[in-house]
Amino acid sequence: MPCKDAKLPAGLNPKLQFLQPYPFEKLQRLFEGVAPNPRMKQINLSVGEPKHPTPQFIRDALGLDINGLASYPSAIGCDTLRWTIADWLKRRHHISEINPATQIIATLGSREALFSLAQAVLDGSKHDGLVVCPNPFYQIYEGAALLAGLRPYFINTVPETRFHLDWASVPKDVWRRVQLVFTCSPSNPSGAVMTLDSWRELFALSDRYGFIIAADECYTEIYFDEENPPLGALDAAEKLARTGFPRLVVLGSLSKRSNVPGLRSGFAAGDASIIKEFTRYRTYHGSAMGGAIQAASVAAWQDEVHVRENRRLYSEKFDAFRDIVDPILPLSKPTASFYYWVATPIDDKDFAVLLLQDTNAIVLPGSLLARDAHSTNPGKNFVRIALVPSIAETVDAAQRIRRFVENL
């Protein structure tokens, strides 16, 4: 169905309608005439973009590149970026093999190349064509399916599941026209790990009916058990001994893990075959990452030291902030990811509104951040918190929040 607030002028694309607004802006309406707390200073916990400093060194390593300015860049990346993510990729997810000429490519960041990779493999010829997308989702795979002319097909990811995927909940009929399937693991909102059994499921669905898999890693690097990093999913591949990461393509990206949102840089890596289509459509998408971007990123991928101070940085604010509200408002400590995904006990939207209304502080409704589907809504009645401010602001806001459940 269009989206009931879409009137597209004449001579344009009309699978425009079909986009809902993004969930901040449905968050803006919300909060039209809304008055915040005038004695109060606003703390944002909506938004999911880092706010820790960005390192020294990637920011001087920027200038190391600024000769470059004067040439087009390569669609693929550079040959030092692309060999320095496939070292990453084999320290971190333990991968024997990896071709850095023709299973990585450089991305301006893990949306563009979600989006994009999206446009490159769904056939829209095929009207019946559907895409898997977790609920509560990030908003670009539903834009992506729709785009190309397919429809999202929501998979809830609720309690009762400990928020996992359900590949069993889909029925065979569906999986017949499934031609991608958007994993996001740690998850958001609410930071689950796919295990090695899901992914061992959803690779043999993958073998049985052909789709791809676009697995989105933005939130791996966030975790809080030093000596148990998430499982990615080309370590699952690896483990599973799918050789060449079969219709498998993975979105990393330095936005979370090195606190760079504004660098816009990220990799695609997986199947060759996928790469190879991947980077022709690129090169006349027009998205290649310039000469000082791939010089700041070399320097990033390589240094693991800012990393784990970013850990221990979101470790402290998530044990402050669970000591303060979780008495009064029950938490559940994530594996990964700096979100709170948190049960209200009001309906979701009156929350948010009154929580800005009495102490000016802004969580996110999780209703806004997932569709009504197989009869439900799965993100009514949570918020999504996320932890991106100074631990100060974080403590400010778990006392704001306890004191507002308190009085509710």
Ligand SMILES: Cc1ncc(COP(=O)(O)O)c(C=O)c1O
Given for the second form:
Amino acid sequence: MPCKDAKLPAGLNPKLQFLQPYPFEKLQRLFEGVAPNPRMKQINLSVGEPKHPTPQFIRDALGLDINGLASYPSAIGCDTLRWTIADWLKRRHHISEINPATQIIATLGSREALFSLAQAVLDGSKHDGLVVCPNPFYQIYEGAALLAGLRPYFINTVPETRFHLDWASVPKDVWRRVQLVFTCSPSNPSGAVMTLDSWRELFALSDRYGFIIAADECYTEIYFDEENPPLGALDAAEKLARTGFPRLVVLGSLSKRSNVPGLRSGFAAGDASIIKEFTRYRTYHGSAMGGAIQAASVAAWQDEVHVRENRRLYSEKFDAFRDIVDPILPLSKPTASFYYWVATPIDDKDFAVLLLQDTNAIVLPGSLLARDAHSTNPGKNFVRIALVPSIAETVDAAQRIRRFVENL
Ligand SMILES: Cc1ncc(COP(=O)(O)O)c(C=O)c1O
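Instead of the form predicted on its own shown above, give the structure for the form predicted in complex with the named molecule, please.
Okay, now the whole complex, with that chain kicking things off.
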């Protein structure tokens, strides 16, 4: 169905009309005509943009390849970067065998890689092709599927399954049409992490039906138990003795891990035959990472101290927020990610509007992050609260939200 406010000039790609406005555009519209409480400074907890300072050594490393400005970078990233990422994958995800020459390429963060991977691998000429997406979800998955000429098939993540993806809920005749599955583990917005059993099930389905898995792992490094980092897809594949990561591509990112969303740095890693074709696609797509960004990325992937400190800051905020809000609005600290995904006592959009009016704090209504699927919108009556501001602002916001809910 074309998006209802799409006004497409004649002659343009008709698929553009299927793209929905981003959740934040919808939020702006929802807030049109709403007066925020003028006595309070605005605190924005809606956008998932990291706000902790970028470590100085990463900023300094940006200057290390300044001469690189004089030449075009390669489409796949320099050897140093790909070998550094391979070392990181081995350290962090216990991968014993990954070949940086054939199984890893640099990407400009995970967003463009999620999108361009879909364009490279999907076959829009098959009219009934489907792309499986979690719901609620990161909107790029849907746009990537639609622009490639396929349709999304949503799996709702709900409290009953502790926000996990229930692969068994997908009928066989749907699986037969699926070309690509997007996973998001740790999940935005719930923070749920896929288990080894869930990966086993998904890999078996991929073997049976032949679809590719694009594993979005941009939140893997924001977790709260230092002894138990979230399981990654490559790690799961290796544990399950899947040599060569068949039909699996993982998209990793420095944005959240190292507080560098502006650096635009990530990677794609996995099945060599897909990486090869993805590279061919990217040569035309034109998404090579500049040398200065590569130098800073190498420095960032080599260091874990700043990442541990990053986690400590988030953990502190999660605990402080929960101590204040939980007595009045039940919260559970996620395994990973920097969001509280919270059930609201009233409609989620009303909650966000009234909260803005009363307290000048902004949260994202869950229904804007999800689609109606299987007769329901699984984001309805939830809000996503991004704990990205400073600890002082987080505590201030928590107190405002608590007072607000008490007075509802
Ligand atoms: C689930 C998810 N995937 C991917 C991204 C893209 O991140 P980046 O392109 O900065 O790596 C985001 C950003 O917020 C996200 O929430």
